[in-house]
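One chain is shown next in structure tokens, namely the form predicted alone.
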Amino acid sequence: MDVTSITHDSQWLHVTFTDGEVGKFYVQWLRDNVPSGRHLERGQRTFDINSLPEHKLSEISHVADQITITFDPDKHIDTFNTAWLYSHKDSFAPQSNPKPILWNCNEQSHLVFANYQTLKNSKKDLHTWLCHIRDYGYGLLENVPTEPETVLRVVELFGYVRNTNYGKLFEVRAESDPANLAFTKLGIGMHTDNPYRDPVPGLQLLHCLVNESDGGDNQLVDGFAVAEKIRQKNPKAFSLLATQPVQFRYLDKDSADLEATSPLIETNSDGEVTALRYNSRSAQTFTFSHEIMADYYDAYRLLGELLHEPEARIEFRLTPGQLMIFDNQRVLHGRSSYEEGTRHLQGCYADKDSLHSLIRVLEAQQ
């Protein structure tokens, strides 16, 4: 990018470029982001601008897309690149992950199944499957060896798994006497994992071995598009579900004592939603005060009942060799019941950043 002129004091550095914006760069920031600051490889800064004194500019010379600063005390001079500048000149915004895709009941009809060993052995399918999943949130896996313990090899593909008192992984098959409804024949509504744990885990996974089921349906439901939906319909339960903190529990007497904190819907500082946590089985008894305790029961009905319309889901039914992933703070999950049959499914938990991670490194292999 090219620049048509240059202005300073010796607290700011004002660049007009030839679109004709401007860039308005602070003396501080500027000796804080200086190229000859960043490690060649890895990027990680070399000091500590809190080791150094307050600067002020003092001499700026401009040559093709170069611009070379001179800073006072200490005399250091460092070369900026024309077109780096340009790609802060806005607000200096932290990039980030690309906006969520919200969906609904229409993304039925967009299942895909991707390939486990065309993953296993091209970088480039494994790169579009892991984008799908950072941005629909769920992924979809075929063709899956229905060995035990398979679903940690599937991990690797991207990741680590994330150990709990749970352990690796879990089995999701009926049982005799079951520690959680996930071991039952019954049906279970939408939810999240674990919101009983600080952090949550970021991704589930599960992997079919058995299913001869009469039903036992997977079903999911993007939170995020049903809390967008919450926030244009109704501002107020949108509000109260995203300051108001619920208390989540597991208690087992002879391995865990789990507790967590949090608003059923999280925001960041721009109030975009980053994560849900909604699983009325661990919820512990609401502790508002009387002015909002109503209201927020109607804010609570309100998601529930959203987040269970046939319009919100997705379903379908995983065979022997399927798997499914999703992320755990985004997109909720249930099945129908069912009453004969076997059907057993392993699981995993990972988490997100190491997903992220490799489809940056993919990307700047291509």
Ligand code: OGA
Second form
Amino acid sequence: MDVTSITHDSQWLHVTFTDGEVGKFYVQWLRDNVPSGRHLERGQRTFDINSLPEHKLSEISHVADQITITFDPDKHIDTFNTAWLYSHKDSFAPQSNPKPILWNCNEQSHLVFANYQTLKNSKKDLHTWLCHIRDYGYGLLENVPTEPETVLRVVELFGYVRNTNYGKLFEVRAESDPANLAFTKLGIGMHTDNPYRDPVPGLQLLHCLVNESDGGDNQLVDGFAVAEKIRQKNPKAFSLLATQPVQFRYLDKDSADLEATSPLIETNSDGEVTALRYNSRSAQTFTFSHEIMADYYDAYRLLGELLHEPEARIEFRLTPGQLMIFDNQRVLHGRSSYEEGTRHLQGCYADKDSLHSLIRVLEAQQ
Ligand code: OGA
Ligand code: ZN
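Return one more block: the form predicted in complex with N-oxalylglycine, after the form predicted alone shown previously.
Let's see the whole complex now, leading with the same chain.
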């Protein structure tokens, strides 16, 4: 990008580009981002701004697509590329994941089980599958060997298992003395797992080893879509859910007393929904003031109702060798009850960051 004029005072550099756009760059921002201050390959900054004096702009020269700046007081010289300055003018957006694609029961007609054996050997197919998980918050896989612990191998496709006090993996099957609803034949309402952890596990995988049951279907619901529906229908309810803290706890006498506190809907500084926690089993007694209590219960019930609406969810039966993975901070899961027959899943948790990282690495290789 060519430049038609450059002016400056001691604090600000003004660059007018040939398309008429003007970039205004602050001296400390320039000094903080000098190209020579970054590792060539890794892009890591090699200094801290506090180790530098408060610089002033001294001299500017411009040759071809390079603008060279001399900074006072130490006469540090660095050169900026005009295309780089152009791409960083005004409020440029740093690299980030695409926006989530929200879904409801219509997603049922798009359910696709990717083939594990294919993904192991095809970066292209792996990339497609990982992008689906990133954008829709869930992914499905088949042809996963029913050898116990294979769920841990599946995580190796993109990252690392998140170990917890439950171990690397957990078993989901009916037990004679169940410590948890998951280990019974009862249905389980929509929930996120482990809201009592900080941080909450970002991804959950469930791998079906045996399913001879007469029920036990899995259900997934897009919590982000439900949260947006509440924001539209009832902004006051949304605001309560997004601001009032709820405590979650898991107690296992001798080994664990896990506790975390958060609003059920988490948002970022732009107001976008970033995470949900919903788990009636581990939610602690609400401690809201009398002014809030009644309205909060209305909002809490509305959230529960919409999460369980058949129109919101997808539903499928995992058969041996099939696996589902979902964003445990976005997509809530549940299962229908069963009466008869063995059903055995193995599950584990993983973090989202390595999945997102591999998508970028694969894209850079294309
Ligand atoms: C769980 C769970 C669902 C299932 O173990 O957290 O929700 O399909 N299980 O049994
Ligand atoms: Zn669960």
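Just so it is clear, the structure is predicted and the values come from calculations on it, not from any experiment. Between two forms, the rigid core is defined as the largest C-alpha subset superposing within 1.5 Å. Numbering follows the first chain given and starts at 1.
Core-aligned CA deviation for D19 between the two forms: 2 Å or greater.
After superposition on the rigid core, the Cα atom of S61 is displaced by 2 Å or more between the two forms.
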